[in-house]
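In structure tokens, the next block holds one chain alone, the form predicted alone.
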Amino acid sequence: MRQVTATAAPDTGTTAAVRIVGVEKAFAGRRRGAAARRALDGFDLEVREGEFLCLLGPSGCGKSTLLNLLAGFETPDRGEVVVAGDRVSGPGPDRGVLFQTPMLFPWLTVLDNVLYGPRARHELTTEIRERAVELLETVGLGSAMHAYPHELSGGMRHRAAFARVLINKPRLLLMDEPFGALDAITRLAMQRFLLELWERDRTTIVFVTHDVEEAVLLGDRICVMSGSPGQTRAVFPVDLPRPRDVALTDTLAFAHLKRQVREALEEGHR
């Protein structure tokens, strides 16, 4: 497996979907007079169009801050964040965000949750309704579209959240440890589900995780971040065949790359 330098541009002729250049971000101390906490310090990264990139790093290294900058929830103190050629200046439907806890409205059915975005933008049409039903069939919730979130299992709620994001046809999918709170069996099922969706649509994904094995299983590349303030420590290409399944985790190639990534993660945390 070949480790590339942290600031190297991807070796590809395809357009960069995401470009992060010299980004710095700090947050004021909670107490009066306390020094500002630097979350990111000179962070650089490019993500290819259609790439599945995993962000891996210790707690507090700025992974979630970086996702918030890409989503437009935060603005950098220095540097620039560019998505699809445009500098990010705020949230938009072109960037879908999925968190560890599915953000579903409990008073709405699954179908109405999926339709919430188009309805709020006054874009609800018969075609959009048909697409919502099709999406729910695709994610295995066709028979549960009129159920409420509390009637669903954890995995079903995550799939409903996927459908609610995908209805907007985002160019970039931002995922902040979406499977971190799931039990082991449901987590494996959701990893398979995500891989199948990505193979079908090839949406550009930036996926935050603490789990080295998850990063190696899912990603095209893995960006390992240093401890706070966050910087790009190393970027690993994942030269493993696709389509992938969890059976890949039993191979020697998988174990070798997993060890390399874990060592880089441990060194960056010292």
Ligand SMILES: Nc1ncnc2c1ncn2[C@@H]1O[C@H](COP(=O)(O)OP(=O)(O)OP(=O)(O)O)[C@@H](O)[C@H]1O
Given for the second form:
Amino acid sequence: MRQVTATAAPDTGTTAAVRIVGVEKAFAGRRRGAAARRALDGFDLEVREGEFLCLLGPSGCGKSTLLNLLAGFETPDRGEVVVAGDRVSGPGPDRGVLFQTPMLFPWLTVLDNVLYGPRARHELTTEIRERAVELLETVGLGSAMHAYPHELSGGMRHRAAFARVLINKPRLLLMDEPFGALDAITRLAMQRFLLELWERDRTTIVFVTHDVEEAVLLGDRICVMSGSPGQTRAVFPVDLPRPRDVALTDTLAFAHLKRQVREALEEGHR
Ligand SMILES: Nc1ncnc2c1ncn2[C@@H]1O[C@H](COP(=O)(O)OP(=O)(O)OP(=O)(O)O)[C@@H](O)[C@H]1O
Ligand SMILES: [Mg+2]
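Right, and the form predicted together with the ligand of this protein, after the form predicted alone?
Let's see the whole complex now, leading with the same chain.
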């Protein structure tokens, strides 16, 4: 297979925004006496500053576990999880997490949802408020900022959740199948939106998806996992031009890489 490296290390000489070394994670069985379930086993990964890394792998291979370790919601049994040079010891606003289902408080307006984090941390200033309004305008929710989540469409809710994360200016965005539940058109719109945002800010992103096409369209590199327990199976650099647009999916180069990634995914599943 062309351009496949066995390790998940980025090019040498670049700063690592994320360093995961020899991580093991097991979960106790639900029933008493049941064997522990090994979610990750000796997992290594480095993500460089400003990189858009996509994680692909079969269901249950440990993708969400990995994001939860990076977010600080879980701790590894063994190994190291380092973000921006610091060992992860718990959640923090430096890492923004977006799930498949947008997390919004239903009793708060869109604007108050975005302001929730700064308010909870007693950091709410006029400047932050102005930034929240600006952010909502950027994500196309300028006229919906006083609406409640139930009044929004699925895509609008995703964008609101995005703004809620972005207000914290995270250094690392952790996205767990964020567009998985969306219809095709909204999904395309969200992919475009994310690409624009990334072009502008170049925030480091770890993006979990089940969709090979989505991974090739968005990522700088694609880490294909096999499971379970989860390990890196192959890493593909995506040498497609940027800025990218969904029209790229019609090109031969795109189709070629997509096939290689799909084959690696299928082999890991056997
Ligand atoms: N909190 C938990 N308690 C017990 N087992 C867990 C827990 N979280 C994950 N697991 C187990 O760890 C393994 C990896 O789960 P994980 O959710 O990370 O997989 P995934 O790759 O995200 O799957 P999917 O693609 O379906 O979302 C699975 O066997 C799962 O059952
Ligand atoms: Mg998952």
